[in-house]
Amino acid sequence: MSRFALVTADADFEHRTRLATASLAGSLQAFQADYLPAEAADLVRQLVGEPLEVLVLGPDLRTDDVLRFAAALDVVMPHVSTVYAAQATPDLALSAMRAGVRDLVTPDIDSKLLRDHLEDAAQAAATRAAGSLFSEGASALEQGQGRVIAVMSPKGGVGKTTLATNIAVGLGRIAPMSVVVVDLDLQFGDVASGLGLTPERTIVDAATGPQDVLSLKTYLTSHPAGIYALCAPRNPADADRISVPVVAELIKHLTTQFQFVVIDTSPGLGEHVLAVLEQATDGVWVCGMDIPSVRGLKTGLEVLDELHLLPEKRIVVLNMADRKAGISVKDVEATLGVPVDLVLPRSRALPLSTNRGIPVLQDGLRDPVAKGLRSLIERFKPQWDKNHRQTHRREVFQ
């Protein structure tokens, strides 16, 4: 059952919610206030009934005080969908975004309307309390251990930034909210570009701003899929003021405030990229379909072996697949001395996608690589393991 509780003191904002809530199912508990307590955790403390699903915050609250609040409620009640009634400006609007407001909804809404802004408000509380059945996941998330997934590859140009962003957006799916994507490539990343970003900041104001729980959600940039992105740095000489130390440390944050960081490595094995695998729990490592990227992934993965820096869970993926490449899959294998998990055709979809700035399981679209990303999306369900523990499956979409 959905719950629903309203912050106001304001009379008419009051009756209008009431008669939206009425023929929801759940029930509403109302706080006859124009002020917000000082923490999130004096009024969750004052609820009773059904788990709070909806937050509901009247015109007449001090913008100011909407926004900490939100951010806070964000961190201790994440599935917690909060709609605030406010004239929407763009700048309210990005700032509302940013402290984990769901909704804006205009003052004098009526009541029909407002009842369809908290029924879907409801329904993604829902969604993302079901993410919380992803019970490794979420158990890992509740010690301060998100899953940190590295998407790598010695050589570039394989579709590793492809690979990454609809990764995040697959898991956007199932763990909505609790997804950041992170690019690493600290020169030339293409995360914002690849899901049509304009960031405001970057992985640079992270590095060298403080990194506490509030403020770490500044730095991020939501997505329409419900994800975030901490974006590579917009100059390329940017990437010299991100130390090492730094990146670790900024993991080791994120992991405490998402289910899932996703990270965009940069080609090679540079020390930043070592620095992520000392935390990643789980490595996808890409190659084509060429001797040269075979190859080098092959000398990645015995130098990384070498350093015991080899994820415990490892996902290899042959992208652009073709079978006129001169090589066979079960050469690649003989190659790399490990199977190959995933194999993915060259596609039409995928440079599209990636010009367009939509990825392709944004888009819905269907196609051979669209199937098989969904297919990797399923490998990252702690259900995958217990189910394809004692036999290794490759699968080929073609």
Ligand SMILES: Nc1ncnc2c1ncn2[C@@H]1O[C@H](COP(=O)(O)OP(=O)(O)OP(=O)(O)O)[C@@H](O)[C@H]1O
The other form holds:
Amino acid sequence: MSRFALVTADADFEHRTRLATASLAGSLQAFQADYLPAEAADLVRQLVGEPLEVLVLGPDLRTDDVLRFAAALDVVMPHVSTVYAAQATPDLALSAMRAGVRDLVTPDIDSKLLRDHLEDAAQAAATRAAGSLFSEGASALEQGQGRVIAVMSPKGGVGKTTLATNIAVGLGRIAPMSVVVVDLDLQFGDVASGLGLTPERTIVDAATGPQDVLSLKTYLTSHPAGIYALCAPRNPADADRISVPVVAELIKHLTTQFQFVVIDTSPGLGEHVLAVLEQATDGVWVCGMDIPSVRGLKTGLEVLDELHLLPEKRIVVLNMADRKAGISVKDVEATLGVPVDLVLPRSRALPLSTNRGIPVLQDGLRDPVAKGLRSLIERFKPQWDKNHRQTHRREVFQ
Ligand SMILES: Nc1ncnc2c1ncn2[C@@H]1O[C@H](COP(=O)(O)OP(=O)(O)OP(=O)(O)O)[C@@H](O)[C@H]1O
Ligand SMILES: [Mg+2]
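Moving on from the form predicted on its own, please list the structure of the form predicted in complex with the named molecule.
The complete assembly is shown below, putting the previous chain first.
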């Protein structure tokens, strides 16, 4: 396969694309046609040479066909970046994004600027391909399924949403477009607000509409950090319309499409959380530095252990740690009966980031709490499991 492929019958656009790719490594395979094949696989079969990274779709193709084709290609070859030459309108930009188109360029773009766009697109494709290699060590992924990271705590207000959004953004750097964060705090979820998103569709649409591969992505909201979000209902009353089996099914479908499904939950161990726990590969347990929070988590872990619902991997995060809290990390561990994995300090950066709708890991902030969150991301890399199987390592950030 060629590194670049182009479909267009527009000779001028083809000429500019040839000039644009001439100085980039890898060849261009052009299909002179003003239509797209019915199936994405039909095009894939005709590609020759090195692996395809970027598919350029010319301005003469029908927009509906392009969107349908891009969405289908996103399923067959998810790492490939699709670049579409069309006059961008807000509507088109939104539907293109939903269909998995990476970039829109104006039809009369000059070859120099097009070169820059294609170089970016190729780089993104290479990173995504590396992302899938990165995931190879994970057992869930070896079975063709994504890793499900559930962020939970029996008590409210301890930092679940903060952690879930930062985990998603942090993983998005390693596996762009392969991370989805699901807001399972169905009544008062604030993932959308924490990520600065205004969702058009929410989990209510996903739970009440078709769940086939193509429909699934239309329920998601895309975030500039290269991740997707399935947001909570706008109206708390709609939570009643989302049944437990449907949520379980939804998560199952998402794991077939994404390398990482990060789930933010409501406080406590409600029925939706329990249903998700059956599929979770990783449980991130968040606990504040106060006795009710620690006791609540201890009881929660005991109950789930009895129900055999504890995810295979457990990460206990002691959040908002404060030397003046009157209890030590050792006290917390003694009460919990399990070791604490990560201690995150109380930091003014976090309420600020919540209020701005920009997670600290998106911001590139230099702060102990950001350092701690980055170390949390390391724990989801398969190498981490290999290197730390025998030893427990508590990481403290102050
Ligand atoms: N380490 C921290 N230091 C200071 N503030 C923090 C820290 N972690 C989280 N916060 C702040 O605490 C508030 C509550 O956090 P968050 O919404 O993440 O908690 P939650 O567990 O999701 O709450 P809920 O149970 O209501 O969903 C937010 O304003 C957040 O910015
Ligand atoms: Mg929350």
